[in-house]
Structure formats: structure tokens, C-alpha cells
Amino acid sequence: MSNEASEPKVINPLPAPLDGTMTVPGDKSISHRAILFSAMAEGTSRLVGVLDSSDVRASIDAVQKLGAKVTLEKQTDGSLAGGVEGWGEAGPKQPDGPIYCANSGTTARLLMGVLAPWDIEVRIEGDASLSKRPMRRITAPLMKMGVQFDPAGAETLPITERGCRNLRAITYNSPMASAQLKTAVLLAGIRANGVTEINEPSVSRNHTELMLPEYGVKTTAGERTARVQGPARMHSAEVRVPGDPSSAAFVVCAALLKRGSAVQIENVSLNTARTGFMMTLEKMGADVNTRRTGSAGKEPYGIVSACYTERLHGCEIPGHKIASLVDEVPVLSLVAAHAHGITVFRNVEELRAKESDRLEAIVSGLALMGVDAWTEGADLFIEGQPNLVVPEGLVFDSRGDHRLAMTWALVGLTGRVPVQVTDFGSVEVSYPDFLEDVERLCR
């Protein structure tokens, strides 16, 4: 994604209620997985339903430096499908130059984790986003396992990781909830010795539990604790990635702003550790629900709808729920704007660390709009207003983040006046098609 100055995307009020049944792009968290796994394991893995955005590009370009053949092809749909055929034992190989992940902090937390047992050296590099995001938070367990990283106390990339062909397994208490943080461990874990285990504060996602075992894996998780038995051989599987729900979540929303709307999103994941947004609207009294149909592996997947809801009423999400829904609190916030008295999120100080400040962020954005929202400590609070008229004229800083991207665009096509969106093309992270589909609904 590129940060550089372009002409801000003028979003105009939908023509009509958002009405029908759609699809939103592959989950992000497991393409990311199903591309890195399967370049780990032996043999060619098949990969079914994963998203097309720079973000997974962003992966799969990492792997084929590393040597992983990948011949993924776009679908009809829009999707990824195809093989990747992995290194297995013969391990990755030292590639030309440096790792370049772009703005993608999954693929380069994760990488770190991939490379941890291979003895090569590796400089993992980002975009002036990414490279401003924390790192150490992933290379300080490494370092534990026997991993060196110059420069050694780096808080931020550029790094440079040279990995350890006899790994220590440890036992870490993580200061935070973090599944990108988990993961890492894990991948390292699978070539050392013993036991690696991971204990968390409270819970985060659990995608890398769920695939691991498809890839062979034996792995155990709990509620706040995951370990796997090392050394392991991971070999190819097969897996189809569901619908986003931190995409869908966008649309859901925006059924809910727009007077008349009803949608249904079909074949979106509804692992528990990503729904949290579903039941904080549900708190709210918002007219959605979710109805499973199906599952791939072990990853749950079905109906998410959504109606126009005219009263809705804040409501308060404590500190242990917010990684459950840490990605949809800028759209939340949007809604809370909306409802009657005061939304509270407690302990999102993770939003400081996104692809922007998220937190100061939405602050900025509502106040624009004319609603006050404030931070105390690590805590959100907006006070919202039931009949807000947004004012005209309204230029929304995305800065450069696809999350904020999309939320100030939902000012716009659920409102009555055009706003305009900085760098709205910062949507390619996740959502590519994403104006384009919540105005087909509109048709």
C-alpha cells in the first residue's frame, strides 16, 4: 500500500436501502496462515477461497523468495485457488535480498516465527507504516528460543533475523493478547524440542490452533493457552478459507445506518474469536444474528444478517472481550455514534499500534461529524446522538489505514450528504471490492 498524496475519494449517499444476499472477500488472519503453513510443510497444498488483497500478496511474495512454488490463480469470484508446494525438510532457502512485507504486519510477525529454526539470515523490511509498528513484542520470545536479531533490541523494522537450527522450547507468559505474537511462538515451536507453550491474558484469535492440526501438527489449545509438541513434520492439506468477518462487518453496519436495509452475508467465518462485533451490536439493539451452515476443517462458517435498526443504545465492552473484535472498533464506533447515551470500550490501547492511532483517529473523525468522543487512559468513550445530521463538506483523513478507509466511507453512503475519504485506495489491504459491493446491493 502506498502512503503517497492522492486526490481524496468523494462517497456519495447510497440511492436506496441496502436489500439482498452477497459474499465478502476470504478471511485475511487464515489466508495468511494457508499460504505460510503450506510453504512450511512437505508436498503441495490446495488452497481454496483466499483473499486477493496486497496484504496476502504480500505473503505469497515472501514465500516464493523463500523457495515455496505458488500457483494460486484468480477466481470468478475474485478469490485465490490453486497449490503451493512447500519446502518441508529441506527448509527454506537463503533468498537474494531483503523480505519486503509492504504493510502487511502479519506477514512479517509471522515470518519471523517461519524462519526461526533455519539457519539463513534474513532482512524483513516494510513500508514507512509498517515500519513504525512494534516488533519486539514478537523477537523477544524468539530471542528466548535461541533466535538472533540485529540489530538485538529492535522495537521496529527493518530487522534482520538469523534463525536457529536447535530451538529451545519455552514456556512464555505473554504480556498481552496477541495472535499474531501466539502464532510466531508456535511456528518456532514446531522444530524445537519439548513442549512450546503460550499463556496469554485473555483470549485472541485461534486460527493457528485450528489449522495446525491440518497440517499435521498436534497442537492443544485452551481458552488463554496453546502449546505444540516439537519437532514436528508439518505435511500439505487442504483448506478453503471462509468469508471475513471483520469485512463483512462493514456491510452489517452499514445495514444497520441505512433507513429500509436488510442483507444477508453468506459463507463468513463465525470462529467465536472473531464475532465479538456481532454480540457488542446485539448489546447495542441491532437487528442482526448469525446462522451456521457448514464448517471448513474446524473453522466455522454460515449466515451473518443484518436489518436497518432505528433505536439502538450504548453499551460497555469490557477490556477481556476487545481482541474478539480489536479490527471492528472503528466501525463500532461509527454505530455508537449513532445511539442513544454512551459506548465505552475498555483497555483498546492496541489501537495505538495499528496501521495508524487508530484511537486518536476516531476521536478526529466524530469529532468532525460533531460527536464528542474521548479517551481516558486506555479506554474509549462516545457519546452518541440518536438524530445526528453530518454537517456538509466533510474530509475524512483514512491515513492510509483500510479499516478507517472504509468506516468514514460508511459516513457518506449511509448518510445524506457526499463526505470525502484521503487514500481511500488503502482498501487493497482487505477489501478491495468493497465500495463496489455495498453499492450493488443498492441496485
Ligand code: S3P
Contents of the next structure:
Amino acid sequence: MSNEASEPKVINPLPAPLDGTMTVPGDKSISHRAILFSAMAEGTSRLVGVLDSSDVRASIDAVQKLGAKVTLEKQTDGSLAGGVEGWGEAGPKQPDGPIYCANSGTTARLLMGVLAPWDIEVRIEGDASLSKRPMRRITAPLMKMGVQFDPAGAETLPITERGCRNLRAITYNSPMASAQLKTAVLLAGIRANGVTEINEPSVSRNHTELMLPEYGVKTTAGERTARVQGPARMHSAEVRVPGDPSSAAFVVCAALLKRGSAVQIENVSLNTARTGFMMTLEKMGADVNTRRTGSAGKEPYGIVSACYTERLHGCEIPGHKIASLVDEVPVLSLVAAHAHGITVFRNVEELRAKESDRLEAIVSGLALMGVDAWTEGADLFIEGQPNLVVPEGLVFDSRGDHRLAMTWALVGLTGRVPVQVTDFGSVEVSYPDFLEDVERLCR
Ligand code: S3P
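What I would like now is the form predicted together with shikimate-3-phosphate, since the data block earlier showed the form predicted on its own; can you produce it?
The next block holds the full complex; its first chain is the one shown before.
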């Protein structure tokens, strides 16, 4: 996202219920992986449905600076499709300058794994938000494998990485469920001698384990464990990226909050490590459904549908389910604010380390609306108000965080009075046409 201050965006109430069928842009996690893995592989991979957003552009820029040839082109549906020619066995080239990952934590963290086996020195940088996010969780296991970082104990970017051609395969018992951490370790493990294994306290998204075999790498995708067999040669692959459930979640929640709405979103990833929000909404009594229609590689996809639901009730989301809905906590909190009773998200401390401190942002944004929300230890509590009347003239601070910008936009879109959202341009990170897509469903 840009750090330039701009006028807050005025978000007006939708003139009619959301009604109809749509698609959402490609999955951000899968898009990043398709670009990075193709860059690592020998030959030219063919990708379709890649998300065109500033985060994914950061990954494209990074692999280009390292010598991959990217010929992805904008399609009429807004996605990117085309080829990525990787560096394969020759390895990445020493870039001329630092690699700037902008706002993208996925680019920065996965890149550390990509660079791990190569004898080049790369300075990794990010924008103001990314430069505050924890990196030690990635550098710690990679150092055990033989990678060097400067400064060695750096907590945050900028960090300079020097890889190592003789990486040690490790078994790592991760202190947290993080797919970014898991992926960095597995990517390094591809060129280490032996089996690299990572165990997690709960299940995190598994796109890496599911996609690497397409590139010729043997993986094991267990419940809370993943393994890669090294050393492996990566060959090119064909990847079709399904729609992003995290983007679909905003449309689903809009439909649940706007009276009379009924929407269907096609071609959405139905990977269960990502659809925790649908299960939670169901638990809250929402009229939501999923129907599988196919699979792209090992990734299932299908239709997600949602209808306005009069009576939602609060529920408890246990800590071990959080990773399956981690990016949806802000928008689920907004739905919880309209439900009967209290909703509790257990063990959501990790939200403090996202693009902004999302826990603090949720509590203060809901307070602005007159909704009681608070944290106690690592848990988040929201006391819903089924007949909530949002006061006029609210200005929400998105903190330059795309998921917060879209969450607070829903207050205006589904309510009776306009709201303003600061730094709304941050939606460029994951869902550039969010507003247009939702408004189109009301015509
Ligand atoms: C992601 C993993 C999650 C998620 C992020 C994307 C990924 O982060 O919040 O938006 O693509 O692997 P963590 O791995 O830090 O939980």
C-alpha cells in the first residue's frame, strides 16, 4: 500500500440488497506460491488466475530482480496469466540492490526460504508496516539449517540474508501455527540433504505442501506436520489459481448484514484450512453454504453462497481453529457485533502481528459504533447488538490495512448512513476492485 496520506473514502449505503452471482480475484496465498515456486523451477511454468494486487506484484518484482523471466499479462477478468521462466539449477542471480517487499509479509518471509540454499547476499526491505512485523520466527529455523542473517538477531526488516549451499535438513517444532514460517522452512528443505520436517501446534494453511509436488518435490502433508524430501530438482508446472476465500468472506458478510441479499460466489478455494469463517458463520446461525465443483491440482474449489440472516447468535471460536480464519477475524467481528449474545475468539494474540495491530483496531472500531468489545489475555470478546443503529458521521481508521479497510467499508455499505474510511487505497493489497464488485451486485 502507499504511505501517502489521502482523504478518507466516503462509503455510501448500498441502494439495494446484494443479489446475484460473481467471482472474486485469485487466491493471494496460492498466487504468491505459484510465482515463487515457478521462479525456483527449471523451465517455464504456466499460470492462470493469478491475483493482480500490490502484494503479488511484490513477489513478481522480487523474482524478476533475482533473474526469473515473468511474462504474465492482464486478462479481461482482471487476473494475470502467462509464463514464469525459473532459474532452476543455475540458481538466482545476485540482485543489483535490495529487494523491496512493500506491504507483503508473505513475499518477505517466503523469500527467506527461497534464498536459503544460494550463495548470494540479499537485503530484504519492506514498507513501514512490514518493517514492524516479526521476522525472528523465520530466521531462527533457517539459521539452524545454516543460513546467515545480518544482523544475526534481527527481529524486523531490513535484514540481509546470505544463503548456504550445504543446508542441513532439520526437524522443527514450531512454536506457532504459521503457514509462512512452515513454507520458508520447507522451501529451504528442498535443497537440503534429507527430510526436513515441521510440526505445528495447530493446523495452518497447506498450499505449499499441496503445490510443491506439481513442481516435482516430494512432500508429506499431515494434520499438523509437513515434510519435504531433499534434495529435489524442481521442474516447471501448470497452476490454476482459484478465487480467494478471504476476499469472498467480505462479500459473504456483506450479504449476511444487508437485508434481502442472496449471493453466490463461484470458483472459490474450498481448502478447509481457509474456510473456517464459513464454519463459524454457520455456527452463528447464518444461511451460508459451500458446494465443491472441482479441483485445481490438489486444491478444491467450488461455490460459496450466503443469504441475509435475520437472527445471528454469538459463538465461541476455539484457539485451534483460528489459523483457518486468521485473516477473517476483523470481518467476523463485525458480524458478531450484529449478533445476539457474546462472541469469543480464543487465542488471537497473533492478530497483533498482522499488517496492523488488528486486535486493537477491532476493539476501537467497534467502540466507535457503540459496540462493546474487549480483549482479556489472548482472547477477544464482542458483545453483539442485534438492533444496532450506527451513528452518523463515523470515520474509521483503516491503519493502511486492507482487511480493516474492507471491514469498515461494510459498515457503510450495509448500513443506513455513510461512513468514511481512511487509507481505503490499501485494498490494492488483496482485492483492488472490492467496492466495484460489491456495488455491481446491487444493480
Ligand atoms: C499466509 C499465512 C498467514 C496469513 C497471511 C498469508 C500465507 O500468515 O495471515 O495473510 O500465505 O502463508 P501466518 O503464516 O503468519 O499465519
